[in-house]
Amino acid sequence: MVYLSYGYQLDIPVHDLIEEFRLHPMVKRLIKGGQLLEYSAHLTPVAGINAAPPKLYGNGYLVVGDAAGFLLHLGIIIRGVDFAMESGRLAAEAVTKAHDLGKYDEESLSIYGKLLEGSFVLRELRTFRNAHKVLIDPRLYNDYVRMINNLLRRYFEVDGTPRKLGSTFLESKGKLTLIDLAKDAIRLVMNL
């Protein structure tokens, strides 16, 4: 089986990855002797709206929540409950209107698509549909964190030397080049 994660294809089933994590020595020692009371897991796809089914409604069906790709996976922020609740509410509204018409065909249920178009769900998912293109870059989690820490440490260091933000920034950027900074800034603006 092939799973997609941050644009990479993995030839390892997700359940094998979870088991490998559970058996890793650093994790295994933390859970040793523990008793499993309940097990649940929900893997969140990064693709979001890009992985949505081609049709969210048809003859006798509506697709809502994460089954419809209504999930934002933005690194440390994962949103989906609000999208699931709102798409469920809109689906119920569409079903109620279809019930009033006495038919549940694609044409009657197409109101669901119109309701989604007017909601925050599709608006926000489309706005952030390419966020993973920015969040995939390891520099974001390594070099930029280091740079910000160095900048703040250096700027607020009390050693009798006056500092200007610009020169302190240049001192703190580490191995990041000005070209890296410019390219990453453009990618950030274009995708977030």
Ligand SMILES: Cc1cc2nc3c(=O)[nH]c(=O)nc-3n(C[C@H](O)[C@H](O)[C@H](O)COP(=O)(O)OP(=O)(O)OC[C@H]3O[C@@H](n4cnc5c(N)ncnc54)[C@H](O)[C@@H]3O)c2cc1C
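Think of the rigid core as the biggest set of C-alphas that the two forms share within 1.5 Å after superposition. Numbering follows the first chain given and starts at 1. In this text the structure is predicted, and so the values were computed from the model without any measurement. Compared with the form predicted together with this ligand:
Once both forms are fitted on their core, a CA shift of 2 Å or more is seen for Asp137 between these two forms. Once you line up the core between these two forms, the Cα of Tyr155 ends up 2 Å or more from where it was. Relative to the superposed core, Ala51 shifts its CA atom by less than 2 Å between these two forms.
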Second form
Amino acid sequence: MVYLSYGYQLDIPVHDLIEEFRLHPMVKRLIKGGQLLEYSAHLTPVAGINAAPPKLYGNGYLVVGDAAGFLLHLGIIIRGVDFAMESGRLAAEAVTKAHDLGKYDEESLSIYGKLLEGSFVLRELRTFRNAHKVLIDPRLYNDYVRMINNLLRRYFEVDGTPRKLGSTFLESKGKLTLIDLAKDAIRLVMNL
Ligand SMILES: Cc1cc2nc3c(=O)[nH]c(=O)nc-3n(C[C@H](O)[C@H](O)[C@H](O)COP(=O)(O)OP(=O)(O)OC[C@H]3O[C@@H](n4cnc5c(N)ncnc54)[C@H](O)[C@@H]3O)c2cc1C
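Next block, the form predicted together with this ligand, ref. the form predicted alone:
Time for the whole complex; same chain goes first.
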């Protein structure tokens, strides 16, 4: 079976990782005797605007918020509340205009598409439309994490050896080449 997180294959199912966390002695003692009252899950589409349905309005309907693909998932940032609120507001505006026309067919509701085009919602989502292609790279979650750990450990270790940032960095980069680092830096700066 394949378990995916950010389009990246994991060896361990996510629910096993959560179970391991829940049973960790530090956590277990904090939740001991607790009673489960509610649980839920919420999927966040990582492809952003690329995952938008082909039509955001039609005869008698408008699509807003996450359902419309208006979610930005940039690894450390998940942003969608403002897009959901603004697309909801624009949808209400479109419905009010359709109401004035006395019909709610695709043509009357098409104003929603125009309002979206003029809004920050599509502008911002389009700016980051390729972010998921950069963030899907497994190197970010393996080699770079190792590199940062090594760098910080070596740089701050007090063992009587003088450390310079440049040479410590070169010692810490593991199997990443300087070309990898340059290419990834450019891709991150261009897309995030
Ligand atoms: C872990 C996490 C952290 C996040 N952090 C942030 C953040 O810091 N900032 C930010 O801006 N955004 C954040 N988001 C994203 C944000 O939560 C969403 O973008 C936002 O909630 C989208 O609003 P929505 O109204 O489109 O959808 P939702 O909030 O998902 O609302 C949809 C509702 O429809 C209900 N529903 C679904 N199917 C049916 C059905 N068949 N019948 C009736 N009801 C149904 C659901 O139960 C839900 O209540 C985060 C998301 C997650 C998962």
